[in-house]
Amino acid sequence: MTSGLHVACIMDGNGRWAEHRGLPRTAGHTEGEENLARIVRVAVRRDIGWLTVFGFSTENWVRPRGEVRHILGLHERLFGRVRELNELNVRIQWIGRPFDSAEARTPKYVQRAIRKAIHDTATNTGMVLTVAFDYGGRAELMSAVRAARASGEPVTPETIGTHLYLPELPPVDVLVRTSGERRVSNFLLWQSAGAKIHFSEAPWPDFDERELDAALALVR
């Protein structure tokens, strides 16, 4: 069973990173996906037990269609990095609106990539990388309350916890937000209730080993 710190990252600033360089916003998202791969490697070296990243929120669907298509393709590629994840002994999982729910919007081809990645890394025993896609903290809490009521259970903190999207996800120890923003943006509201928060001025593509160590210093 994986133990160790749970670090959660709101990967903000990809578009601004690109705009500051005179590049299209999609270039920033591409670089952000590459930086996630770099941060995963660093997190493994730091013996982090759980790394959860905010890939795409329930609110992000209103972005320009071309940008959304690009981000979807990047997530398909992210979930396709199975060989590297296996070499790192990383198990991948996903958190978001269930594919069979009426509100879910994850395209079929991304669903297939998610399921395959979960299956192909299921026996790994190292760090757990959880990607939040089509995820919103309020939607998760509403779903948990509805499920508790439907089962006839009283709505308590304990029953809500058992009906979250991923009940096994441990409490967040440190929450990271990049690009100078000072807000948590509907991310892991329940799981981050007691977390330390590290606000970084760096946009996500520039978030590096030094920045991660600064976040870890809050809890180590």
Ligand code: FPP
Second form
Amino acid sequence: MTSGLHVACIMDGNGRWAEHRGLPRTAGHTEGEENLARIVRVAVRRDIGWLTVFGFSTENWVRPRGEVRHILGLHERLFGRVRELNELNVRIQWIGRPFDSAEARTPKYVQRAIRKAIHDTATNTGMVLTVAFDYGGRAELMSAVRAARASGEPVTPETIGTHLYLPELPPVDVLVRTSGERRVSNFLLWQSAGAKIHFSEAPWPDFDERELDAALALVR
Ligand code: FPP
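Alright, leaving the form predicted alone aside, put up the form predicted together with this ligand.
Next comes the full complex, and the chain you just saw is listed first.
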């Protein structure tokens, strides 16, 4: 059994990390994906129950095509880390606009990688890693309210809660945002209602064990 603590991360600053080194922004995203794999290992050691990360938002589609393509490829890579996740007993999930909804934009090859990883890690009993892809908090809330109304239920916090994309996702205990930005950026608006917030100056590729411990100190 894990602690049940829910940590959510807005992984900002990959582009700036790369630009400071004279590298293309895509190199920052590559390093960001690798750092996420490192942070997953640390989070497991720290007995975190739920780790949710913002991989790609409903607003990110307007970025240059090459950058979007690169980030999509990194999601394919991340969801392909099944062996690693199984060794860590981590179950992976995805949160975002349902693939069959009119507004959804997740391409088929990313959908396939997501479905396969979810299936191949489904029996793991340790930390749950949830990756937000094509996710926006407002879109999630709109769809939950619509679903509650369509089912004839009164619109209450409880009925909204049962119609969220992942109703079993617990409330966020601590929300982390890296790279000196102090915004919530439409991430887990409902689930973060009572969250503590840890703002880190480090760009995401440099967010390390020490930084994670500083975030955990807010709630432990
Ligand atoms: C912000 O950096 C990061 C994102 C657009 C989303 C997070 C993406 C990653 C960590 C890479 C891959 C991750 C996964 C989950 C496969 P930015 O480009 O906004 O940085 P900047 O503010 O310095 O420009």
